[in-house]
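Given next, in structure tokens, is a single chain: the form predicted alone.
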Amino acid sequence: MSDPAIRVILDVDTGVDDALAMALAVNHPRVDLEAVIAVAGNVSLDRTSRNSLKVLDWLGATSVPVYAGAVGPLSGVLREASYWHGQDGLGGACLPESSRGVEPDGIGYLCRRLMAAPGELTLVCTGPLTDLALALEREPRIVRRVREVVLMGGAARLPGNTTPVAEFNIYADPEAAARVFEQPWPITMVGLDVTERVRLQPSDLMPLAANDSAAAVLLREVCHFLFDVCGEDSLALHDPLALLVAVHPDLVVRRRHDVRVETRGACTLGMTIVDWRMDAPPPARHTRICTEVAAERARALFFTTLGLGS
């Protein structure tokens, strides 16, 4: 008997590999995606809203909705990365415009969604976690309602990729990720403590030059900016991951320990703290930690998901 489907709703700040998860998400067997709902995060909520009815519309995904979340942080300024996903979010790529709108009230919509469907839901986050927090706020009751939280996001062990100490998703709105983690439900961290070892080498699109599938033009395109212009010699496929390990958790290590988040220190903003101590605490809540994975079956899955590799 094969595994049953996994319902997913997907909470991004589409940037490129944000996009690059939506493709999974719509092209992988087990996964019944339901909705997306954009946040601001990579970039502002306009443009993470459009980019994902765009890669949507473009992988043939037309009846997936996308729902507008939250336009900024709980607090704060709006911390973007433009400056790596180039200014749009999508590093430029020449993606036709949707001809569909954004439904509003992303965060209604995740409420009653998680609410009409006790256990039946898994949602996968790969951008700031306002939205979650927000929905927290408004029904407290989906801590109980959700299946599963997969969020990418934090780093364990490793530096940061932001500041020395914290990862951006995880910077970008340290009030609601310190929310979230303290919440009872089952989480999975898919930190850079794994999503750095599963990366994408300019190497690895040359076979791909001649393939006109949705799939293919799509990595070609968002990875433009970042290879071709920046000059990077690799991608790590943090958003990616984090998909594949909601459909496939024995793609890594998990361990069980309670995870804080700094949200007032100077030089510590968006620390995700886990006390590794041998005589630490018992843990309270049990955040399932990645702390390894299997970086080259991960790779396959990618290209075979998407129908690029055999």
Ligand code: RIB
The other form holds:
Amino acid sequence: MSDPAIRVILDVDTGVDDALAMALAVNHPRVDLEAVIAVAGNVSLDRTSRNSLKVLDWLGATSVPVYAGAVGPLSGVLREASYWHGQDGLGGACLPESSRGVEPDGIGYLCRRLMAAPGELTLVCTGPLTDLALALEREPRIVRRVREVVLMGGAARLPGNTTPVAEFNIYADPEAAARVFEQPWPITMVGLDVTERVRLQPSDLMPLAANDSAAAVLLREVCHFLFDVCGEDSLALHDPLALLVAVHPDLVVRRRHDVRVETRGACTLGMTIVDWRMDAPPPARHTRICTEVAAERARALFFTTLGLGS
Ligand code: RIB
Ligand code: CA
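Show the same protein again, this time as the form predicted in complex with alpha-D-ribofuranose rather than the form predicted alone.
Then the entire complex follows, led off by the chain already shown.
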């Protein structure tokens, strides 16, 4: 008997790898993508919203709505990553603009859906956690209603990728992340410890050069800036791995410990501190931290789910 489908709401800061995570969600036979909520992160909210619509329409998912999330972090400056994702956030991908509009009040939508479908919705977050923190503030009961929160963010034992100690999604809104990790809900943290090990190389795209499927064109277009302009020799599939872990949790080894986030440190802002002590005092060690990943199987799933590999 095949595993049941999972109903997913994506919270994204589309972004190059967010776009690839969306492509997986649209194409995975066991994912029912209900909606996308866009948050400011890699680039502005206006761009992450429009990028999300553009990617969904390109993939034929024109019935999946995009809601507007937070325009910036709970506090502090807006931090963005256009140096990596390009000014438009999609690596300059030549894809048609969507004619659809962005729905308002993504936070309200998230609260309403989680309250209306207790235990049924998996939330996959691949950007700063501002939307989730605001939803918690508006409706604290969602902690007991969500089926699972799978978030791409943080680093348990590795250095950061934005500062020496902080990963971008956490660094972009440390206060929001601190509030999210404090809550006793079923969270899986897909951090740099595992995402850095699942990588895409330019050579992966060579066999796809003549492939004109929507997924193949999307992959080439969003990777062009990093591979051909910036000369990167690989890129980590951060956000795609978070989506894959939500569907295939056996891809990773997870350890339950508490995670705290530095919200004030002059040099450590946005650091995720894991309490590895086995006799750690409460709260109840509820965050499942991914410590190992079957990297080659994750890569294979990435390509086969997109219809791009054997
Ligand atoms: O650190 C990687 C994360 O930051 C990814 O989600 C990427 O899209 C950026 O948002
Ligand atoms: Ca992202």
